[in-house]
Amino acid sequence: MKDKIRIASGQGFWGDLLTAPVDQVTKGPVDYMMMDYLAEVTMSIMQKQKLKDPKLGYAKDLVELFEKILPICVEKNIKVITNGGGVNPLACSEAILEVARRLGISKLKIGIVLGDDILDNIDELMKQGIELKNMESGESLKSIRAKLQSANVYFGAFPVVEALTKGAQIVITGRTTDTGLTLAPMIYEFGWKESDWDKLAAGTVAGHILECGGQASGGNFSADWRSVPDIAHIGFPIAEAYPDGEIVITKHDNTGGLVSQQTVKEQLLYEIGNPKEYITPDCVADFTTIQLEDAGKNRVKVFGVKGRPATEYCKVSMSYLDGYTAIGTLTYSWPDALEKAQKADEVLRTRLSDLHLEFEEVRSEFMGYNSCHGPLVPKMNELNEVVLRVGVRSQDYKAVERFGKELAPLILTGPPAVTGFAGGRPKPSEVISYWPALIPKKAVKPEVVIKEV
């Protein structure tokens, strides 16, 4: 058993930063890299892309940056764990092993687990009697079953343990936890068992702090930004992981950015509902047990924290078409620069009235006033320039379609010193809906496979 080892966060969202992985493999040690690509959305986007070509589906920003990683954390023996699978880990498998042999690389061995997507089985787990009802409201799946586009269950980290105690230096996943990325290694390495409820609790833990990537080391920081150093430079978060479940956070030493405890506190504030039960596929955390202490320059530990047994369920991350919509911007100058912009807005909320166009919503923000807090913003005088911004939602494709039609003619026929329309008038695009559902864990097996070059 090792007494510590080092995991590196890499992306924190499909997007994420594309020099970060580098750094963290060539700045400084580490033994794995966590990279973190799903959000329920992403799974959607997808899985309109697999079906469009089946062999896409999955975050195709990896093979450029196995192209650039993959010879270094050979040499350094590092691991990678990725969820960057997205719906199709078997294709993005392959890619990868396709870089690795136009570099040369053999004897590399890659785990692949399967089984989080469910979207060809919902029928058959209906008629079962798993319901699969919203979380949320409760409504019943029949009501949008036609509609559904993915369907993604989130296992946790053992069929990564799986993966790696099968020889895996590369393992590619689905819809795993983000979590569950940074607590496999712990698990395997230290030989945790799923009843360390404790220790399972601390590496999910260290997993929510380094899944949002450069959030945690002074990205995003709401306290105190100014006094975070260089932060165009900013080193990813490290978690360095101990076998009784003590965890410290830190980072690269030559790299910008601030591990403090605000930082991490700020990070595991980040999506917590009730803190007492923060749940997994592993376990039950406690976030009201989390100690935090300095431990140097760029460095907390993070201790102390209390677990409980996992439930017996798994959640569902489900999406399905929820009608269109489109979004169009105007800008207006100096002077009386918002009370144009309200005009216009009222104008064209008048002629979308007069077409009897049906909208679900129609949002009006305008930018550079109360885009970001709405009517909670003071009043303000004279503003150099208002950005008017539209969007529209509907069932209707046509009603979506002809809202785009009427947003120029305000160009010319309406408040005065307008500019900023460019690029055509707004296409109607699909919403996506978000449906979270739990799902009993004996009714779906995680398999794990694993390929060689």
Given for the second form:
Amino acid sequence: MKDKIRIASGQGFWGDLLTAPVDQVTKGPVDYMMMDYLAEVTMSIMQKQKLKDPKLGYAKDLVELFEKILPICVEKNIKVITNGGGVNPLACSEAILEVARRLGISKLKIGIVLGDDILDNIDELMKQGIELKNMESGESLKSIRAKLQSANVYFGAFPVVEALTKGAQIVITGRTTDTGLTLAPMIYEFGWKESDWDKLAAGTVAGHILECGGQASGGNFSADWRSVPDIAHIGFPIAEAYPDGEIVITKHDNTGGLVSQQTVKEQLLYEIGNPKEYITPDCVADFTTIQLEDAGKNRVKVFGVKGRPATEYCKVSMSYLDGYTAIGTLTYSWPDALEKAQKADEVLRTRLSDLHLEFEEVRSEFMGYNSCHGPLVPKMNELNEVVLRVGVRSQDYKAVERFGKELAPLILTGPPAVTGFAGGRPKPSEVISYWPALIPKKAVKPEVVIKEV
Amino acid sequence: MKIRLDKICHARSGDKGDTGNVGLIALKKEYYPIIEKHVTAQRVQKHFEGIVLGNVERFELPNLWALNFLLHNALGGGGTKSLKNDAQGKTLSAALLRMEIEVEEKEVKL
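What would the structure be for the form predicted in complex with its partner chain, rather than the form predicted on its own?
Now the full complex is given, and it begins with the chain already shown.
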């Protein structure tokens, strides 16, 4: 057994800094790299792409990325684990195998985790009495069944562990939890058991710290943000894991950014609910037990984490079509910028009302004045410029489309000193709403497939 | 005396559906008891009047000198449904740091 492993964070979301994963495998020693690509609505976007082309539905960035990093990972024996397989992990693995062939790499094993996509089994599951009620509102799935776009079970670390055990160097998954991607190599390397709750919780905490990439190493840092060195070349976080569950969060030496107790704390508090119950398919981690300690420059020790047994359920992430939105902007300049923007908003609303269009909501914000903090902002007398930002939402596509045609006329038929209409008419875009539910673990079956070149 | 939270705290916020979360962290250990005492769920609810349409829940993490607030029904529907510029509540952290609390002078040494 290794006495420690270093797990690098390569991507924190689909659209993250493209140089980060390359830096992680070239600028210092790492054993594993995890890359998180999936946010709540990402699966439904990928589902749409797959419907148009059955070879799509995964994070396409991965193909170009693997062209750069695959030879390095093979040479240095770095294992890569990612949920960028999205709704089509098989097609994703085929694309990466193709890269390997092109680069003349052989004996490469890719592990693919399947079984999280239950869209085709929904009716069967409902027949079995699994209701998939909305876990927030309690509503029945029947109300939106016809509009359902995607349905994916959150898997934990253990299917990834199975892929590693079968010799995979690259593991591609669909909806595996962000934290599971980091926890899996610790379970695999250190032989942790499914009932080692404290250790699983420690690895889960490490996963939470890594899952948003640079957000743990100086990015979006609210304390003394000016103090972060060379943020242009920010080094993404690395978790140095030990067999007893102790973790050191760090980054490569020759990179920018900052790893401190403060940067780690901010990420620990990011998007959590009740800190005593951080629930994953692997365990329930208690964030009120986490201890932090300085362990050298850009090194923070994370220890003392307590965990409790996992629940009998997995979360299911579902999405459905829920109408249309369009958002448009116009810029008003000094003098009286805010007053002009407010008048323009009033004129626009009068015209929309004259047209008798049905909207669920029409929202106006004044960027430069109140779009972030709304009623909390103090009154301003003299703004240099204000961007009027108006959004509408409706189940009626035509109403939303018509709104897009009412904005531009304000330039010649509204208050003066207005500009900023280079983008053209706002186009309607589909609203994809999120439907979280629970499913008994017994009703889902992860499947691990190994492919080799 | 009045003290604005950005003088003694840092913060990060994010979203889960239509719920925003704000992690409020004391800059120094000795500031934690102050925020624990003064930054109650009720005070935060009042501060966010007109933004948070549901209730505010508070959780304590003394180990991290931090409080976690859940702001329900705060993101205009959340996800791709929300028409807000800040649909994911990324700036709710800064909005909480604008809040002022009334403390005894002896309670806090800046």
